[in-house]
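The chain below stands alone and is given as structure tokens, in the form predicted on its own.
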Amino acid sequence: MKTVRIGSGAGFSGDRIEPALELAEHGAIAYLGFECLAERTIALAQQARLADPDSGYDPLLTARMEAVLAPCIRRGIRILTNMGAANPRAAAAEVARIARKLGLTGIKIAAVTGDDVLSRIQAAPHPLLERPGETTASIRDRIVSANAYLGVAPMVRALAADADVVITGRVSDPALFMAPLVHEFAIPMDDWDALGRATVVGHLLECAGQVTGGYFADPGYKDVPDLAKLGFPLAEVAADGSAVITKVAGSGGAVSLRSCKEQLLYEVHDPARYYQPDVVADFSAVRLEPDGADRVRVSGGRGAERTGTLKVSIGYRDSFIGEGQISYAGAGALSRARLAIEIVRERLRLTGVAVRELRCDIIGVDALHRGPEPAAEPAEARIRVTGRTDSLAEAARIGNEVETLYTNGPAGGGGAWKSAREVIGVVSTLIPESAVAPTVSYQVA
């Protein structure tokens, strides 16, 4: 039975690069996927493109491609990634430049576009999924991006056209790993069960190191070896949709039933109705079985007809956040930290800082859990004061007040830090699938 081996080279924009190179050199894979796009990531990328029309793609695209492009081309490994973010065509041009720099010739690079639906979202009000009764009209003047989650179809077209590298903007996370399966096994786009099984594989791979022990380890309860050299996963996928999740022999981490089960349910609200652009996947009958050391066999996914709508992620200018931190150590550290917070609160009131929302924490004491006083006096305490404002100038005043505690607050304050930044909020809506027309363009290096 034919088997396709697919590796996962990244699970988020800032992920490590070495495990992807390890897969390229030692994974005996046919495809390498880089899933690097989160909801806010693309909104920030759109802002970058507004400032520079030649930017807007993932900031680590160059470093990743310089590391893996040559070994992938040498071994016939095809790359799929959403590192195009807000500018897939510019990202494709950058990959072409890198190919020429590395002395690679005849490299075909596909850029998938069409996910940017900003003009449509701005043209008419659309209901917001997270805010019942509210529409995009309430944030219309602050919207900076609107990107629909595309499915596998344009990527499959690019693979059929012999693209060596496929670069997209916003696509569904599993789609990067589903597309090679649809292409290799000629899966019909109305074979819902086959698409459901492909979604299972894609979902297990999309977060890279999470399924090999990252975001899983818990010492003494879930021990994972050699996390500093964590290997990223690969899937050996058969034509019937069953797969084995594993990793490069000798790499760090572990592939286990528990790590696979956690990833299978990660970010899934209803395992029986996991909405994707291509299918409504059903994970409820998925079966996981051990298949040797660091090998888990996966089977049993199903699917139902897709909804005919696409989710759109909308980024908008929400507010500004000002933050300040300072530490206290030694006897009475907690008392001095509490006094410092009282001083900052009063200073913000006295000086009239316009704060929409204010939060004051002592990290390690009450930053996550508001509860009873600690049983023992901590040897150190670090305060964090954060506030939401309507302007960057007002946000900066919050950190400034914390910094003044150096000489105007309790004894022994040190390590002060401050920042002020804009916050990009994210909301969602749905649009008809027919409203989006993805295109594929090509460059040859």
The other form holds:
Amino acid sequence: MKTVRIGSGAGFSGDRIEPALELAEHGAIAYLGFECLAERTIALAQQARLADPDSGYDPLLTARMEAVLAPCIRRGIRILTNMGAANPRAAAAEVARIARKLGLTGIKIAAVTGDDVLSRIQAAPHPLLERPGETTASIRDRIVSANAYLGVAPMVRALAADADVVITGRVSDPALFMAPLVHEFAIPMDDWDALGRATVVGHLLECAGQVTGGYFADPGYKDVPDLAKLGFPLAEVAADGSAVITKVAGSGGAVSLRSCKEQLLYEVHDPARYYQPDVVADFSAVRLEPDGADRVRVSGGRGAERTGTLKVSIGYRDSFIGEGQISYAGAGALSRARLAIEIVRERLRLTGVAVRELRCDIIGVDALHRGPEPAAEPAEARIRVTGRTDSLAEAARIGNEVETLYTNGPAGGGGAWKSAREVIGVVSTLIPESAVAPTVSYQVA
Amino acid sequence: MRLRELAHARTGDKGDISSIAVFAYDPGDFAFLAEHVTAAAVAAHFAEFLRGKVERYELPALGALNFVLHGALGGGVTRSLALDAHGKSLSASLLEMELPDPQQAD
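Moving from the form predicted on its own to the form predicted in complex with the partner chain:
Below: every chain and molecule of the assembly, starting with the one above.
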């Protein structure tokens, strides 16, 4: 029976480079997907593109392609990635440049566009999914990007047209891995169960190392070998949609029932209704079974008819955040840290810093989890004061009031650090799928 | 005993919603977990910062309970003031939950 082997080369924009090369060289894969586009990344990329029309794609595109393009082309491995971010065509041109530099010829690179729906979103108010009763009218002047999550269709077109590399902007994360399955097995776009099974495979692969032992180890409870050499996953997918999740033999990490269970439900709300552009996938009857060392068989995915709407991520200028940190140690560290926080609070009041929201933490005590008072005095205490403001200048004043504790605060404060930054917020809405018209353009290097 | 002795967990985030999936190490403990790790118990565990409701989905075949915590991420990952804006560490906090000793529970 025909199987298709698909590897996952990155689970976020900053992910490790060399596991993808290991998959290309030793994974016997036919496809390699890279998921690199977080919710907010595209808004930042859009701003970069406004400043320079040739930019706006993932900053690590060049490094990743320089590492994997030649071995992939040599072995006939086709690459799919959303590293096009806000500018897939410029990203395709960059890949063509790398191909020529590497002496590769006849490489066909597809750029998928059409996810950018900024003008449509700006033309009329759209209800915000996260804020009932509120519409885009409340952020209209501050919107910097609006991108619809596209499905597999344009990527499948590119694969049918023999593209070696397919570069997209915003597409659903699993779709990067579903597109090769739809292409190879000619899955009808109304075979909801088959699309549901493909979604399960895509969902397990999209975060790369998170299914092979990353984001998992807990010494003494869940031990994982060789995380410094963590192997990224590949799926062997059969025509019936069942699959085996595994990794390159000898690589670090572990593919186990437990690691696969954790990833199956990662970022899932109702497991029976996982909304995708192409299908409403149903994970509720998924079965996971051991299939040898570092091999887990997955089956039982289902699906229901797609909604006909697409989710749109809208990036907007939200606010500014200023932050400062400083540490205390030894006897009385916690008392001095608390005194330091009191001083900063009072200074922000006295000097009239316009803070809309303020948060004060003691790292190592209550910065992550607010709980009961620590039973024992900590050996060290690091304060963190962070606040939201309406301008970068106001935000900077928060960190300054922490830094001045050096000479004006409690005894023995060391290691002060400060930052001030603009915050691009992200909200969502839905649009009819008929409102987008994805386009595929090609370059041959 | 602590939930950590019976289960492992993973946190995910979307906007202002944190999802925490809890998995029985031993499938035989699933019913015990389902009885004690309720949506209300999870809401109480995170009462300090939680601003919305908690939903629970049961997946007995996986020995899993999936919790969806609304209003859990300080207004949303992209604008939160929290050190751990994604709430990645919430799974470890949930595993601190105290449960009755399973031998004495019934």
